[in-house]
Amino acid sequence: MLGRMQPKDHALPDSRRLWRIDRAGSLARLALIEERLAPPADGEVHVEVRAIGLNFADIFACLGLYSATPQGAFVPGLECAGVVTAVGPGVTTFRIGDRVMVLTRFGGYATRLNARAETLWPIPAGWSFAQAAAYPVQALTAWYGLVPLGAARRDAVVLVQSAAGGVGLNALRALQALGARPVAVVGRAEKREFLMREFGLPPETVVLRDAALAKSLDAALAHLGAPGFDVVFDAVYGDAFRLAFDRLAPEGRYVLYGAAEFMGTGRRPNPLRLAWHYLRRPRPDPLAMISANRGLLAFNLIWLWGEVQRLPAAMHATLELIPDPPLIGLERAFDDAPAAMRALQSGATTGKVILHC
């Protein structure tokens, strides 16, 4: 596409509105305000945003147990999808009516925002605004995870742990599209039948996150003939995984991305509790790794926004790998954010949550 930039008399909006906490500790802190938002910078466009997606990211840091909160006021939100109504100086990669999908490191939350070109993809052709929100952190998450750290390929034996969330179903079809081998775990009955009718997953490879969780990890992989998991992609961590890492084959590769069992369903966080799990967190020991040959590694994937260069083709491999748009689960007007993110947070939706602006 060839840019331009934005004609001298095309007024902008003054201004916008955005979900803002004045700092991180409690969702009930998050407040609807309006704001006014300057021109596109240097290497900037400006998206009119139609739909935002929501990420535990986003609750995580709100809560203030994220890595990467940001220090005092914070918009959240790390994706969504609009149409292009600027270009700021030096951007030749789009032009004013473009539909786009745009990662942020945080301030997603909002109607209108600038964001460097290079954080900024083409919706394919036939998604939705909403699909398209819904896409680039947990597909890119997906693909990261499971390729260039992972290493997943045809025939690997894959664990994918909440395996019917938004991370989750992206990595079921990646791993479909690899010929691997997964074996999808989930927390609630509705959701195992789910995808079982939806991925044509064999019974004894989708399992519930219960008491009986180990004896069915072992049937998983007697049912698939392996003596162990090539690869175990997980966001809960907590107490089912000691009982994964002990199932990874020699030269198996746990990647770990999350620690959901930490986070809890209120609105602020409970420091007993969170206590009680740092205590009884699991501790790989890596000389015991040694002589199992086994591997972990952990990744946040925002760090990848300090990178930026790397992006364009990072979203172009995943896309490759994942084509399809993913399932929306639940969508809910921008006003109704804290109710919308209250929701993901219970662990009772399945696929993506979205706002619509």
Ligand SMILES: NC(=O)c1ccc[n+]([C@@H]2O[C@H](COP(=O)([O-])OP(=O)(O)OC[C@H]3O[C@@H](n4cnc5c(N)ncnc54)[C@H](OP(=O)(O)O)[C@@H]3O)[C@@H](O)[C@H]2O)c1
Given for the second form:
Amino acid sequence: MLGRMQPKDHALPDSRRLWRIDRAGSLARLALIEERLAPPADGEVHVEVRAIGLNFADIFACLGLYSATPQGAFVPGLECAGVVTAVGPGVTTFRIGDRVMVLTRFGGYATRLNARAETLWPIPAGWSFAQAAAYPVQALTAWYGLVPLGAARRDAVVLVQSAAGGVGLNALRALQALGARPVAVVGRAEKREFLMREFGLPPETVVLRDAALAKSLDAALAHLGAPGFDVVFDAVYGDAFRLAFDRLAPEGRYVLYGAAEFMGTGRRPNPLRLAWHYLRRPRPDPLAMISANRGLLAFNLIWLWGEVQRLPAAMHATLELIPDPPLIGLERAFDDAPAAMRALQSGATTGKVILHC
Ligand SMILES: NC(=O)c1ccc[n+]([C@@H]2O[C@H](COP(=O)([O-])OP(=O)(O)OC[C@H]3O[C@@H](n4cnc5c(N)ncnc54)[C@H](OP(=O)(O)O)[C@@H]3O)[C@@H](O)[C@H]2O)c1
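Alternative state: the form predicted together with the named molecule, after the form predicted on its own:
Whole complex next, starting from this chain.
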């Protein structure tokens, strides 16, 4: 049997370190603790974590702004990578010593963990642990939003908001592989230069989210000779939403997967800012969508975590479409998790923020 080992046969160090928050509300409540970890149960794999990928959802969860957050105390973290050090009963797909990337429905900010075998994938050859930890959430998000939901295909004109972010970069890679025509939107000028260099995109199709956005979007569409966007892929929401939604072509799909503009960059949520954005949020009219022949889709990838049996095929399709390792930005030690989260929250990072164990 593939390296199968009963937990009792293997001398697992039974303690681990993890970042836990007792009650959502502020990043300052994160505490580094040590605890015992049980051996892997039926269908589980024990992973010694080497690198952890940070996500915006980790911050939203700690601030109490993420609907899927567990009640009470919890350990943040949706993905990591490491080495299999034991397998529980019934696991035949992994063996001790395998290098794996892992999706976790919370619990990823830990030096060791037990995870269901369906939530693990072998790390592609030549990738580092940091690259593997950076891949699953952002790449799956890009694939899920653009392919099954957005139905992006060859020649489709696709607007990608925050295109220099992790999901955005994966989206651009996926669109290049599909032969679609992207229009990239970014919040800072330096990201524009980066995208033109990295993807060879024409300057007209890489635009700043500033006061001239409406004009820039029209210029991008004119450059591509397109009447409107076939797909918009957006996690910013807010004011830019209306401009992009109004420029959807007939049969266009607006795929919304976040609301970054609601968030400030402070350590605590700003209730006034949130209320202001919430009350002013765009509410497109379904009846108008019928007349204009276009629509809005929205998703939270964590829903897919519950569909465990679908994850292997989803990850397979994602790796086929986006086979390149992701870009790594900031790398910090495990003990520096709160500082790394604040850097991510600032919106100034390019590439994935990683913790090394
Ligand atoms: N629904 C889901 O399942 C799902 C899954 C993954 C991610 N997401 C969401 O997708 C978004 C991007 O995620 P990511 O992993 O690509 O993150 P990332 O690599 O850190 O990129 C985030 C980008 O969002 C933009 N942004 C706009 N307003 C912001 C604000 N107020 N604060 C911080 N950043 C802001 C910034 O780019 P620009 O200024 O250039 O726009 C920033 O670089 C996040 O909002 C995240 O919550 C949703």
